[in-house]
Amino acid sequence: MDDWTFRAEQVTKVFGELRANDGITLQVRPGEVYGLLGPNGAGKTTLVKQVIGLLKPSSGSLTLGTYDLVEDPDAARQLCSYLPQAQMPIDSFKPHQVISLTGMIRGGDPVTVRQRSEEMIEALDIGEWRDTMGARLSGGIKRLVGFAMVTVWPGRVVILDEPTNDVDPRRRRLLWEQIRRLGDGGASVFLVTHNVLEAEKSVDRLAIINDGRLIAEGTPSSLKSEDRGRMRLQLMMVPGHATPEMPAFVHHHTRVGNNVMAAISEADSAHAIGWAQELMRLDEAEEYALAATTLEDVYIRMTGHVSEDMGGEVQA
């Protein structure tokens, strides 16, 4: 079969009076890395559980090529690989053993799987823990082993729920390289994440889900199109100082710890810099930075939330 496109059509999942998913429609083509962004409780995990056959939609359809994943949940589990947000139960295994074992359980040729297992251990730079029992591994290394287990013999759809949790910055870069390779190898990759800034660099397209509904979809650049002409002013406040009163040219702002981020029009940049310098003169701010808007700013505007990796609340 040539067309392995994944399609969700008007997927709705109702629990009592709660509409966890409300008419979600999207598609992911082979070779795409597709981000699924949204705050806690937005409905991302509910959608994923329906894709892999653990939940049945109240209405709507989920298909992968010619396969109906709702009517054939066994096919869903065979064709989809899933890395949950929770750690894999690997305490009683060594990494090289459990990666190879998982690949063979998924139907991989033993020789090829063992070779691929060693390649992934090297690519993720976890060779020094190759023969260490899982119970002695750190959370970050367990996360990398779990990723290798899921992708050593990947399905047509690979779903990764917060794959970089607990992973150190250097190996996180290596992990993103492997995620990109999955797409280049022809898999449809679902990246479920709260980390908007990382997603912006790594996905081909993405959807933002909030309150069970898909509220935006497109490439990172297209989603930022409405914010063209705007800038982000970041103020590093002196610890203990309250958020200053916002001038009229600030569209909206957020505070995370001692950092205040304000959205302004590009035409107001000079006024914003002058205001920031005055706050520094008054010893209310320590420094400031002015930069182009990011996908984080779009996410804040559309959902009213700051991504989980930043924390904080939006203030109008």
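What you see is a predicted model; the values in this text were computed from it and never measured. Here, rigid core means the biggest group of C-alpha atoms that superpose within 1.5 Å across both forms. Residue numbers count along the first chain shown, from 1. What changes on going to the form predicted together with its partner chain:
- When two forms of a protein are overlaid on their rigid core, residues whose CA moves 2 Å or more are considered shifted, and Gly31 is not one of them between these two forms.
- Core-superposed comparison between these two forms: the C-alpha position of Ser269 differs by less than 2 Å.
- Once the rigid core is used as the reference frame, the Cα position of Gly257 differs between these two forms by 2 Å or more.
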Contents of the next structure:
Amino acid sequence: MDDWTFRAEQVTKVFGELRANDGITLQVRPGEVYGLLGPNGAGKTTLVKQVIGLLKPSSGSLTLGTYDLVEDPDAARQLCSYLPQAQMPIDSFKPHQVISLTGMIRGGDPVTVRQRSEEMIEALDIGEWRDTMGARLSGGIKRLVGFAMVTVWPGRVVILDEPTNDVDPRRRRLLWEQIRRLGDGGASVFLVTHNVLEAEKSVDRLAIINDGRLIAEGTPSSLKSEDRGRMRLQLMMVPGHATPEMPAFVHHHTRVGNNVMAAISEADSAHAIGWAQELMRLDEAEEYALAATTLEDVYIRMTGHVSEDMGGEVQA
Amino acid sequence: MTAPQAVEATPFTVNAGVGHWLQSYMMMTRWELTSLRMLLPLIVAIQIVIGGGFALGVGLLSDQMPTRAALYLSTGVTVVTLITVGLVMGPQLVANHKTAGTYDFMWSLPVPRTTQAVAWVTVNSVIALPGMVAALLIANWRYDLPLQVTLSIVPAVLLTIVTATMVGYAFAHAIRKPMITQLITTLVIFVILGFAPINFPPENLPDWLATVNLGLPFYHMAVVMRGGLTEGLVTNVGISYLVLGAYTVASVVVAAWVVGRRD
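Let's compare: the form predicted alone is above, so bring in the form predicted together with its partner chain.
What follows is the whole complex; the chain from before opens it.
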């Protein structure tokens, strides 16, 4: 079979009154790293659990090439690898053992799997813990071992639910390199994340999901096109001080803690700086920063949430 | 540090058939045994203590244990040890997977679900059999019993352990909340110990309860086990094999349905 394109058509999943997924349609081509972004409870994990056969759609179809993943969950589990968001059951295993064993369960031959297992341990820089029992590993190292387990013999579709959780910044970079390599090997990578900034740098395309619906899809730069020519003015307010009244040139604004983020047009930069300096003179703000907009700003505009690392709600 | 080559995405086809099933079964048994390796010696030791302790402890009820009562007791203890593992310990281990959040990963592995169930029976047998043998040996030593072990003990043990394990397995997977699973298994074991004629003859029960037990598997488990361990203690063993066999088939069918179903 040559066509290994993953297709979701009108996938709807209803739990009682809740429409966890509502008519989601998307395609992922082999070699693509595809991000699924959205706030907690948006329906991202529900969607990927249907791909791997842990849940059954209420309606709609999920196919990989000619395989119907809904009708044939055995095939779905063989064709897709899945790193769940929860921790992995590896307390009684040493990393190199459990990576190899999972590779063999995934259908790899023992010799190749052992060799790849050692390569991944080296590539993720976790050799120090190669022979340490899982129960004694930190959360971040467990996460990396879990990643190696599900990708040492990757499926046609690799589903990674928040793979970088708890991972330190240096190894996070190594992890992203390996995720890219999965795509280079021909896998379609589904990356579920709430970390918008990381996703912006790492995915080929992405979908933003909110309240169970796919509300935007495209490359990071195409999604940012509407914000092209805009800047983000970030004001750090004096703790406890109310949000100042916004001047007419502010398109919309968000407050997270004592930070107020305002979207402005590039042409209004000088006005914005003048306004920010005035707020500092009045002892309302402590400092300010002016920067190019990122995917985060798109995400805020579309979902009404800021990404989890910042925590907060859009106020206007 | 040399970065590994990009790993080619596989598979090209989907596996099926007997070879794939056997390979998956062996891998899953290895996974389950390795998962438990830190606890396994402790669990087996506890089973031995439970079996042996029960056989000895009940003997304290009277100074002179009649041989017939001692035979009922010691052969009954073997059933109790097998049932305890299948209906109590097994479900609690599944509940642990749910509590720890590791359940989804185990259920996403690319193996036929039935291999996970059969691997589970294998692991339960590894846990239960030493306790069963120890209970029998200790009871034999303590009460000097006229035991006559025959080959029919093999199907008796198999049917008992498969039924208990599969019922426990189906329970544990069907019930969402691990806490409820643990409450139910605790209740089940008390009801079985108190109201099923395993350690005593059914004549000791009120008629209606004895009749109810004829329709449940526990009494029949005890009969087939006694058939394999003693001579002349029980009659109508064939009927018990039929009833228990039907329960075994039903428990396997229900377990297969439960593990194959998706929300």
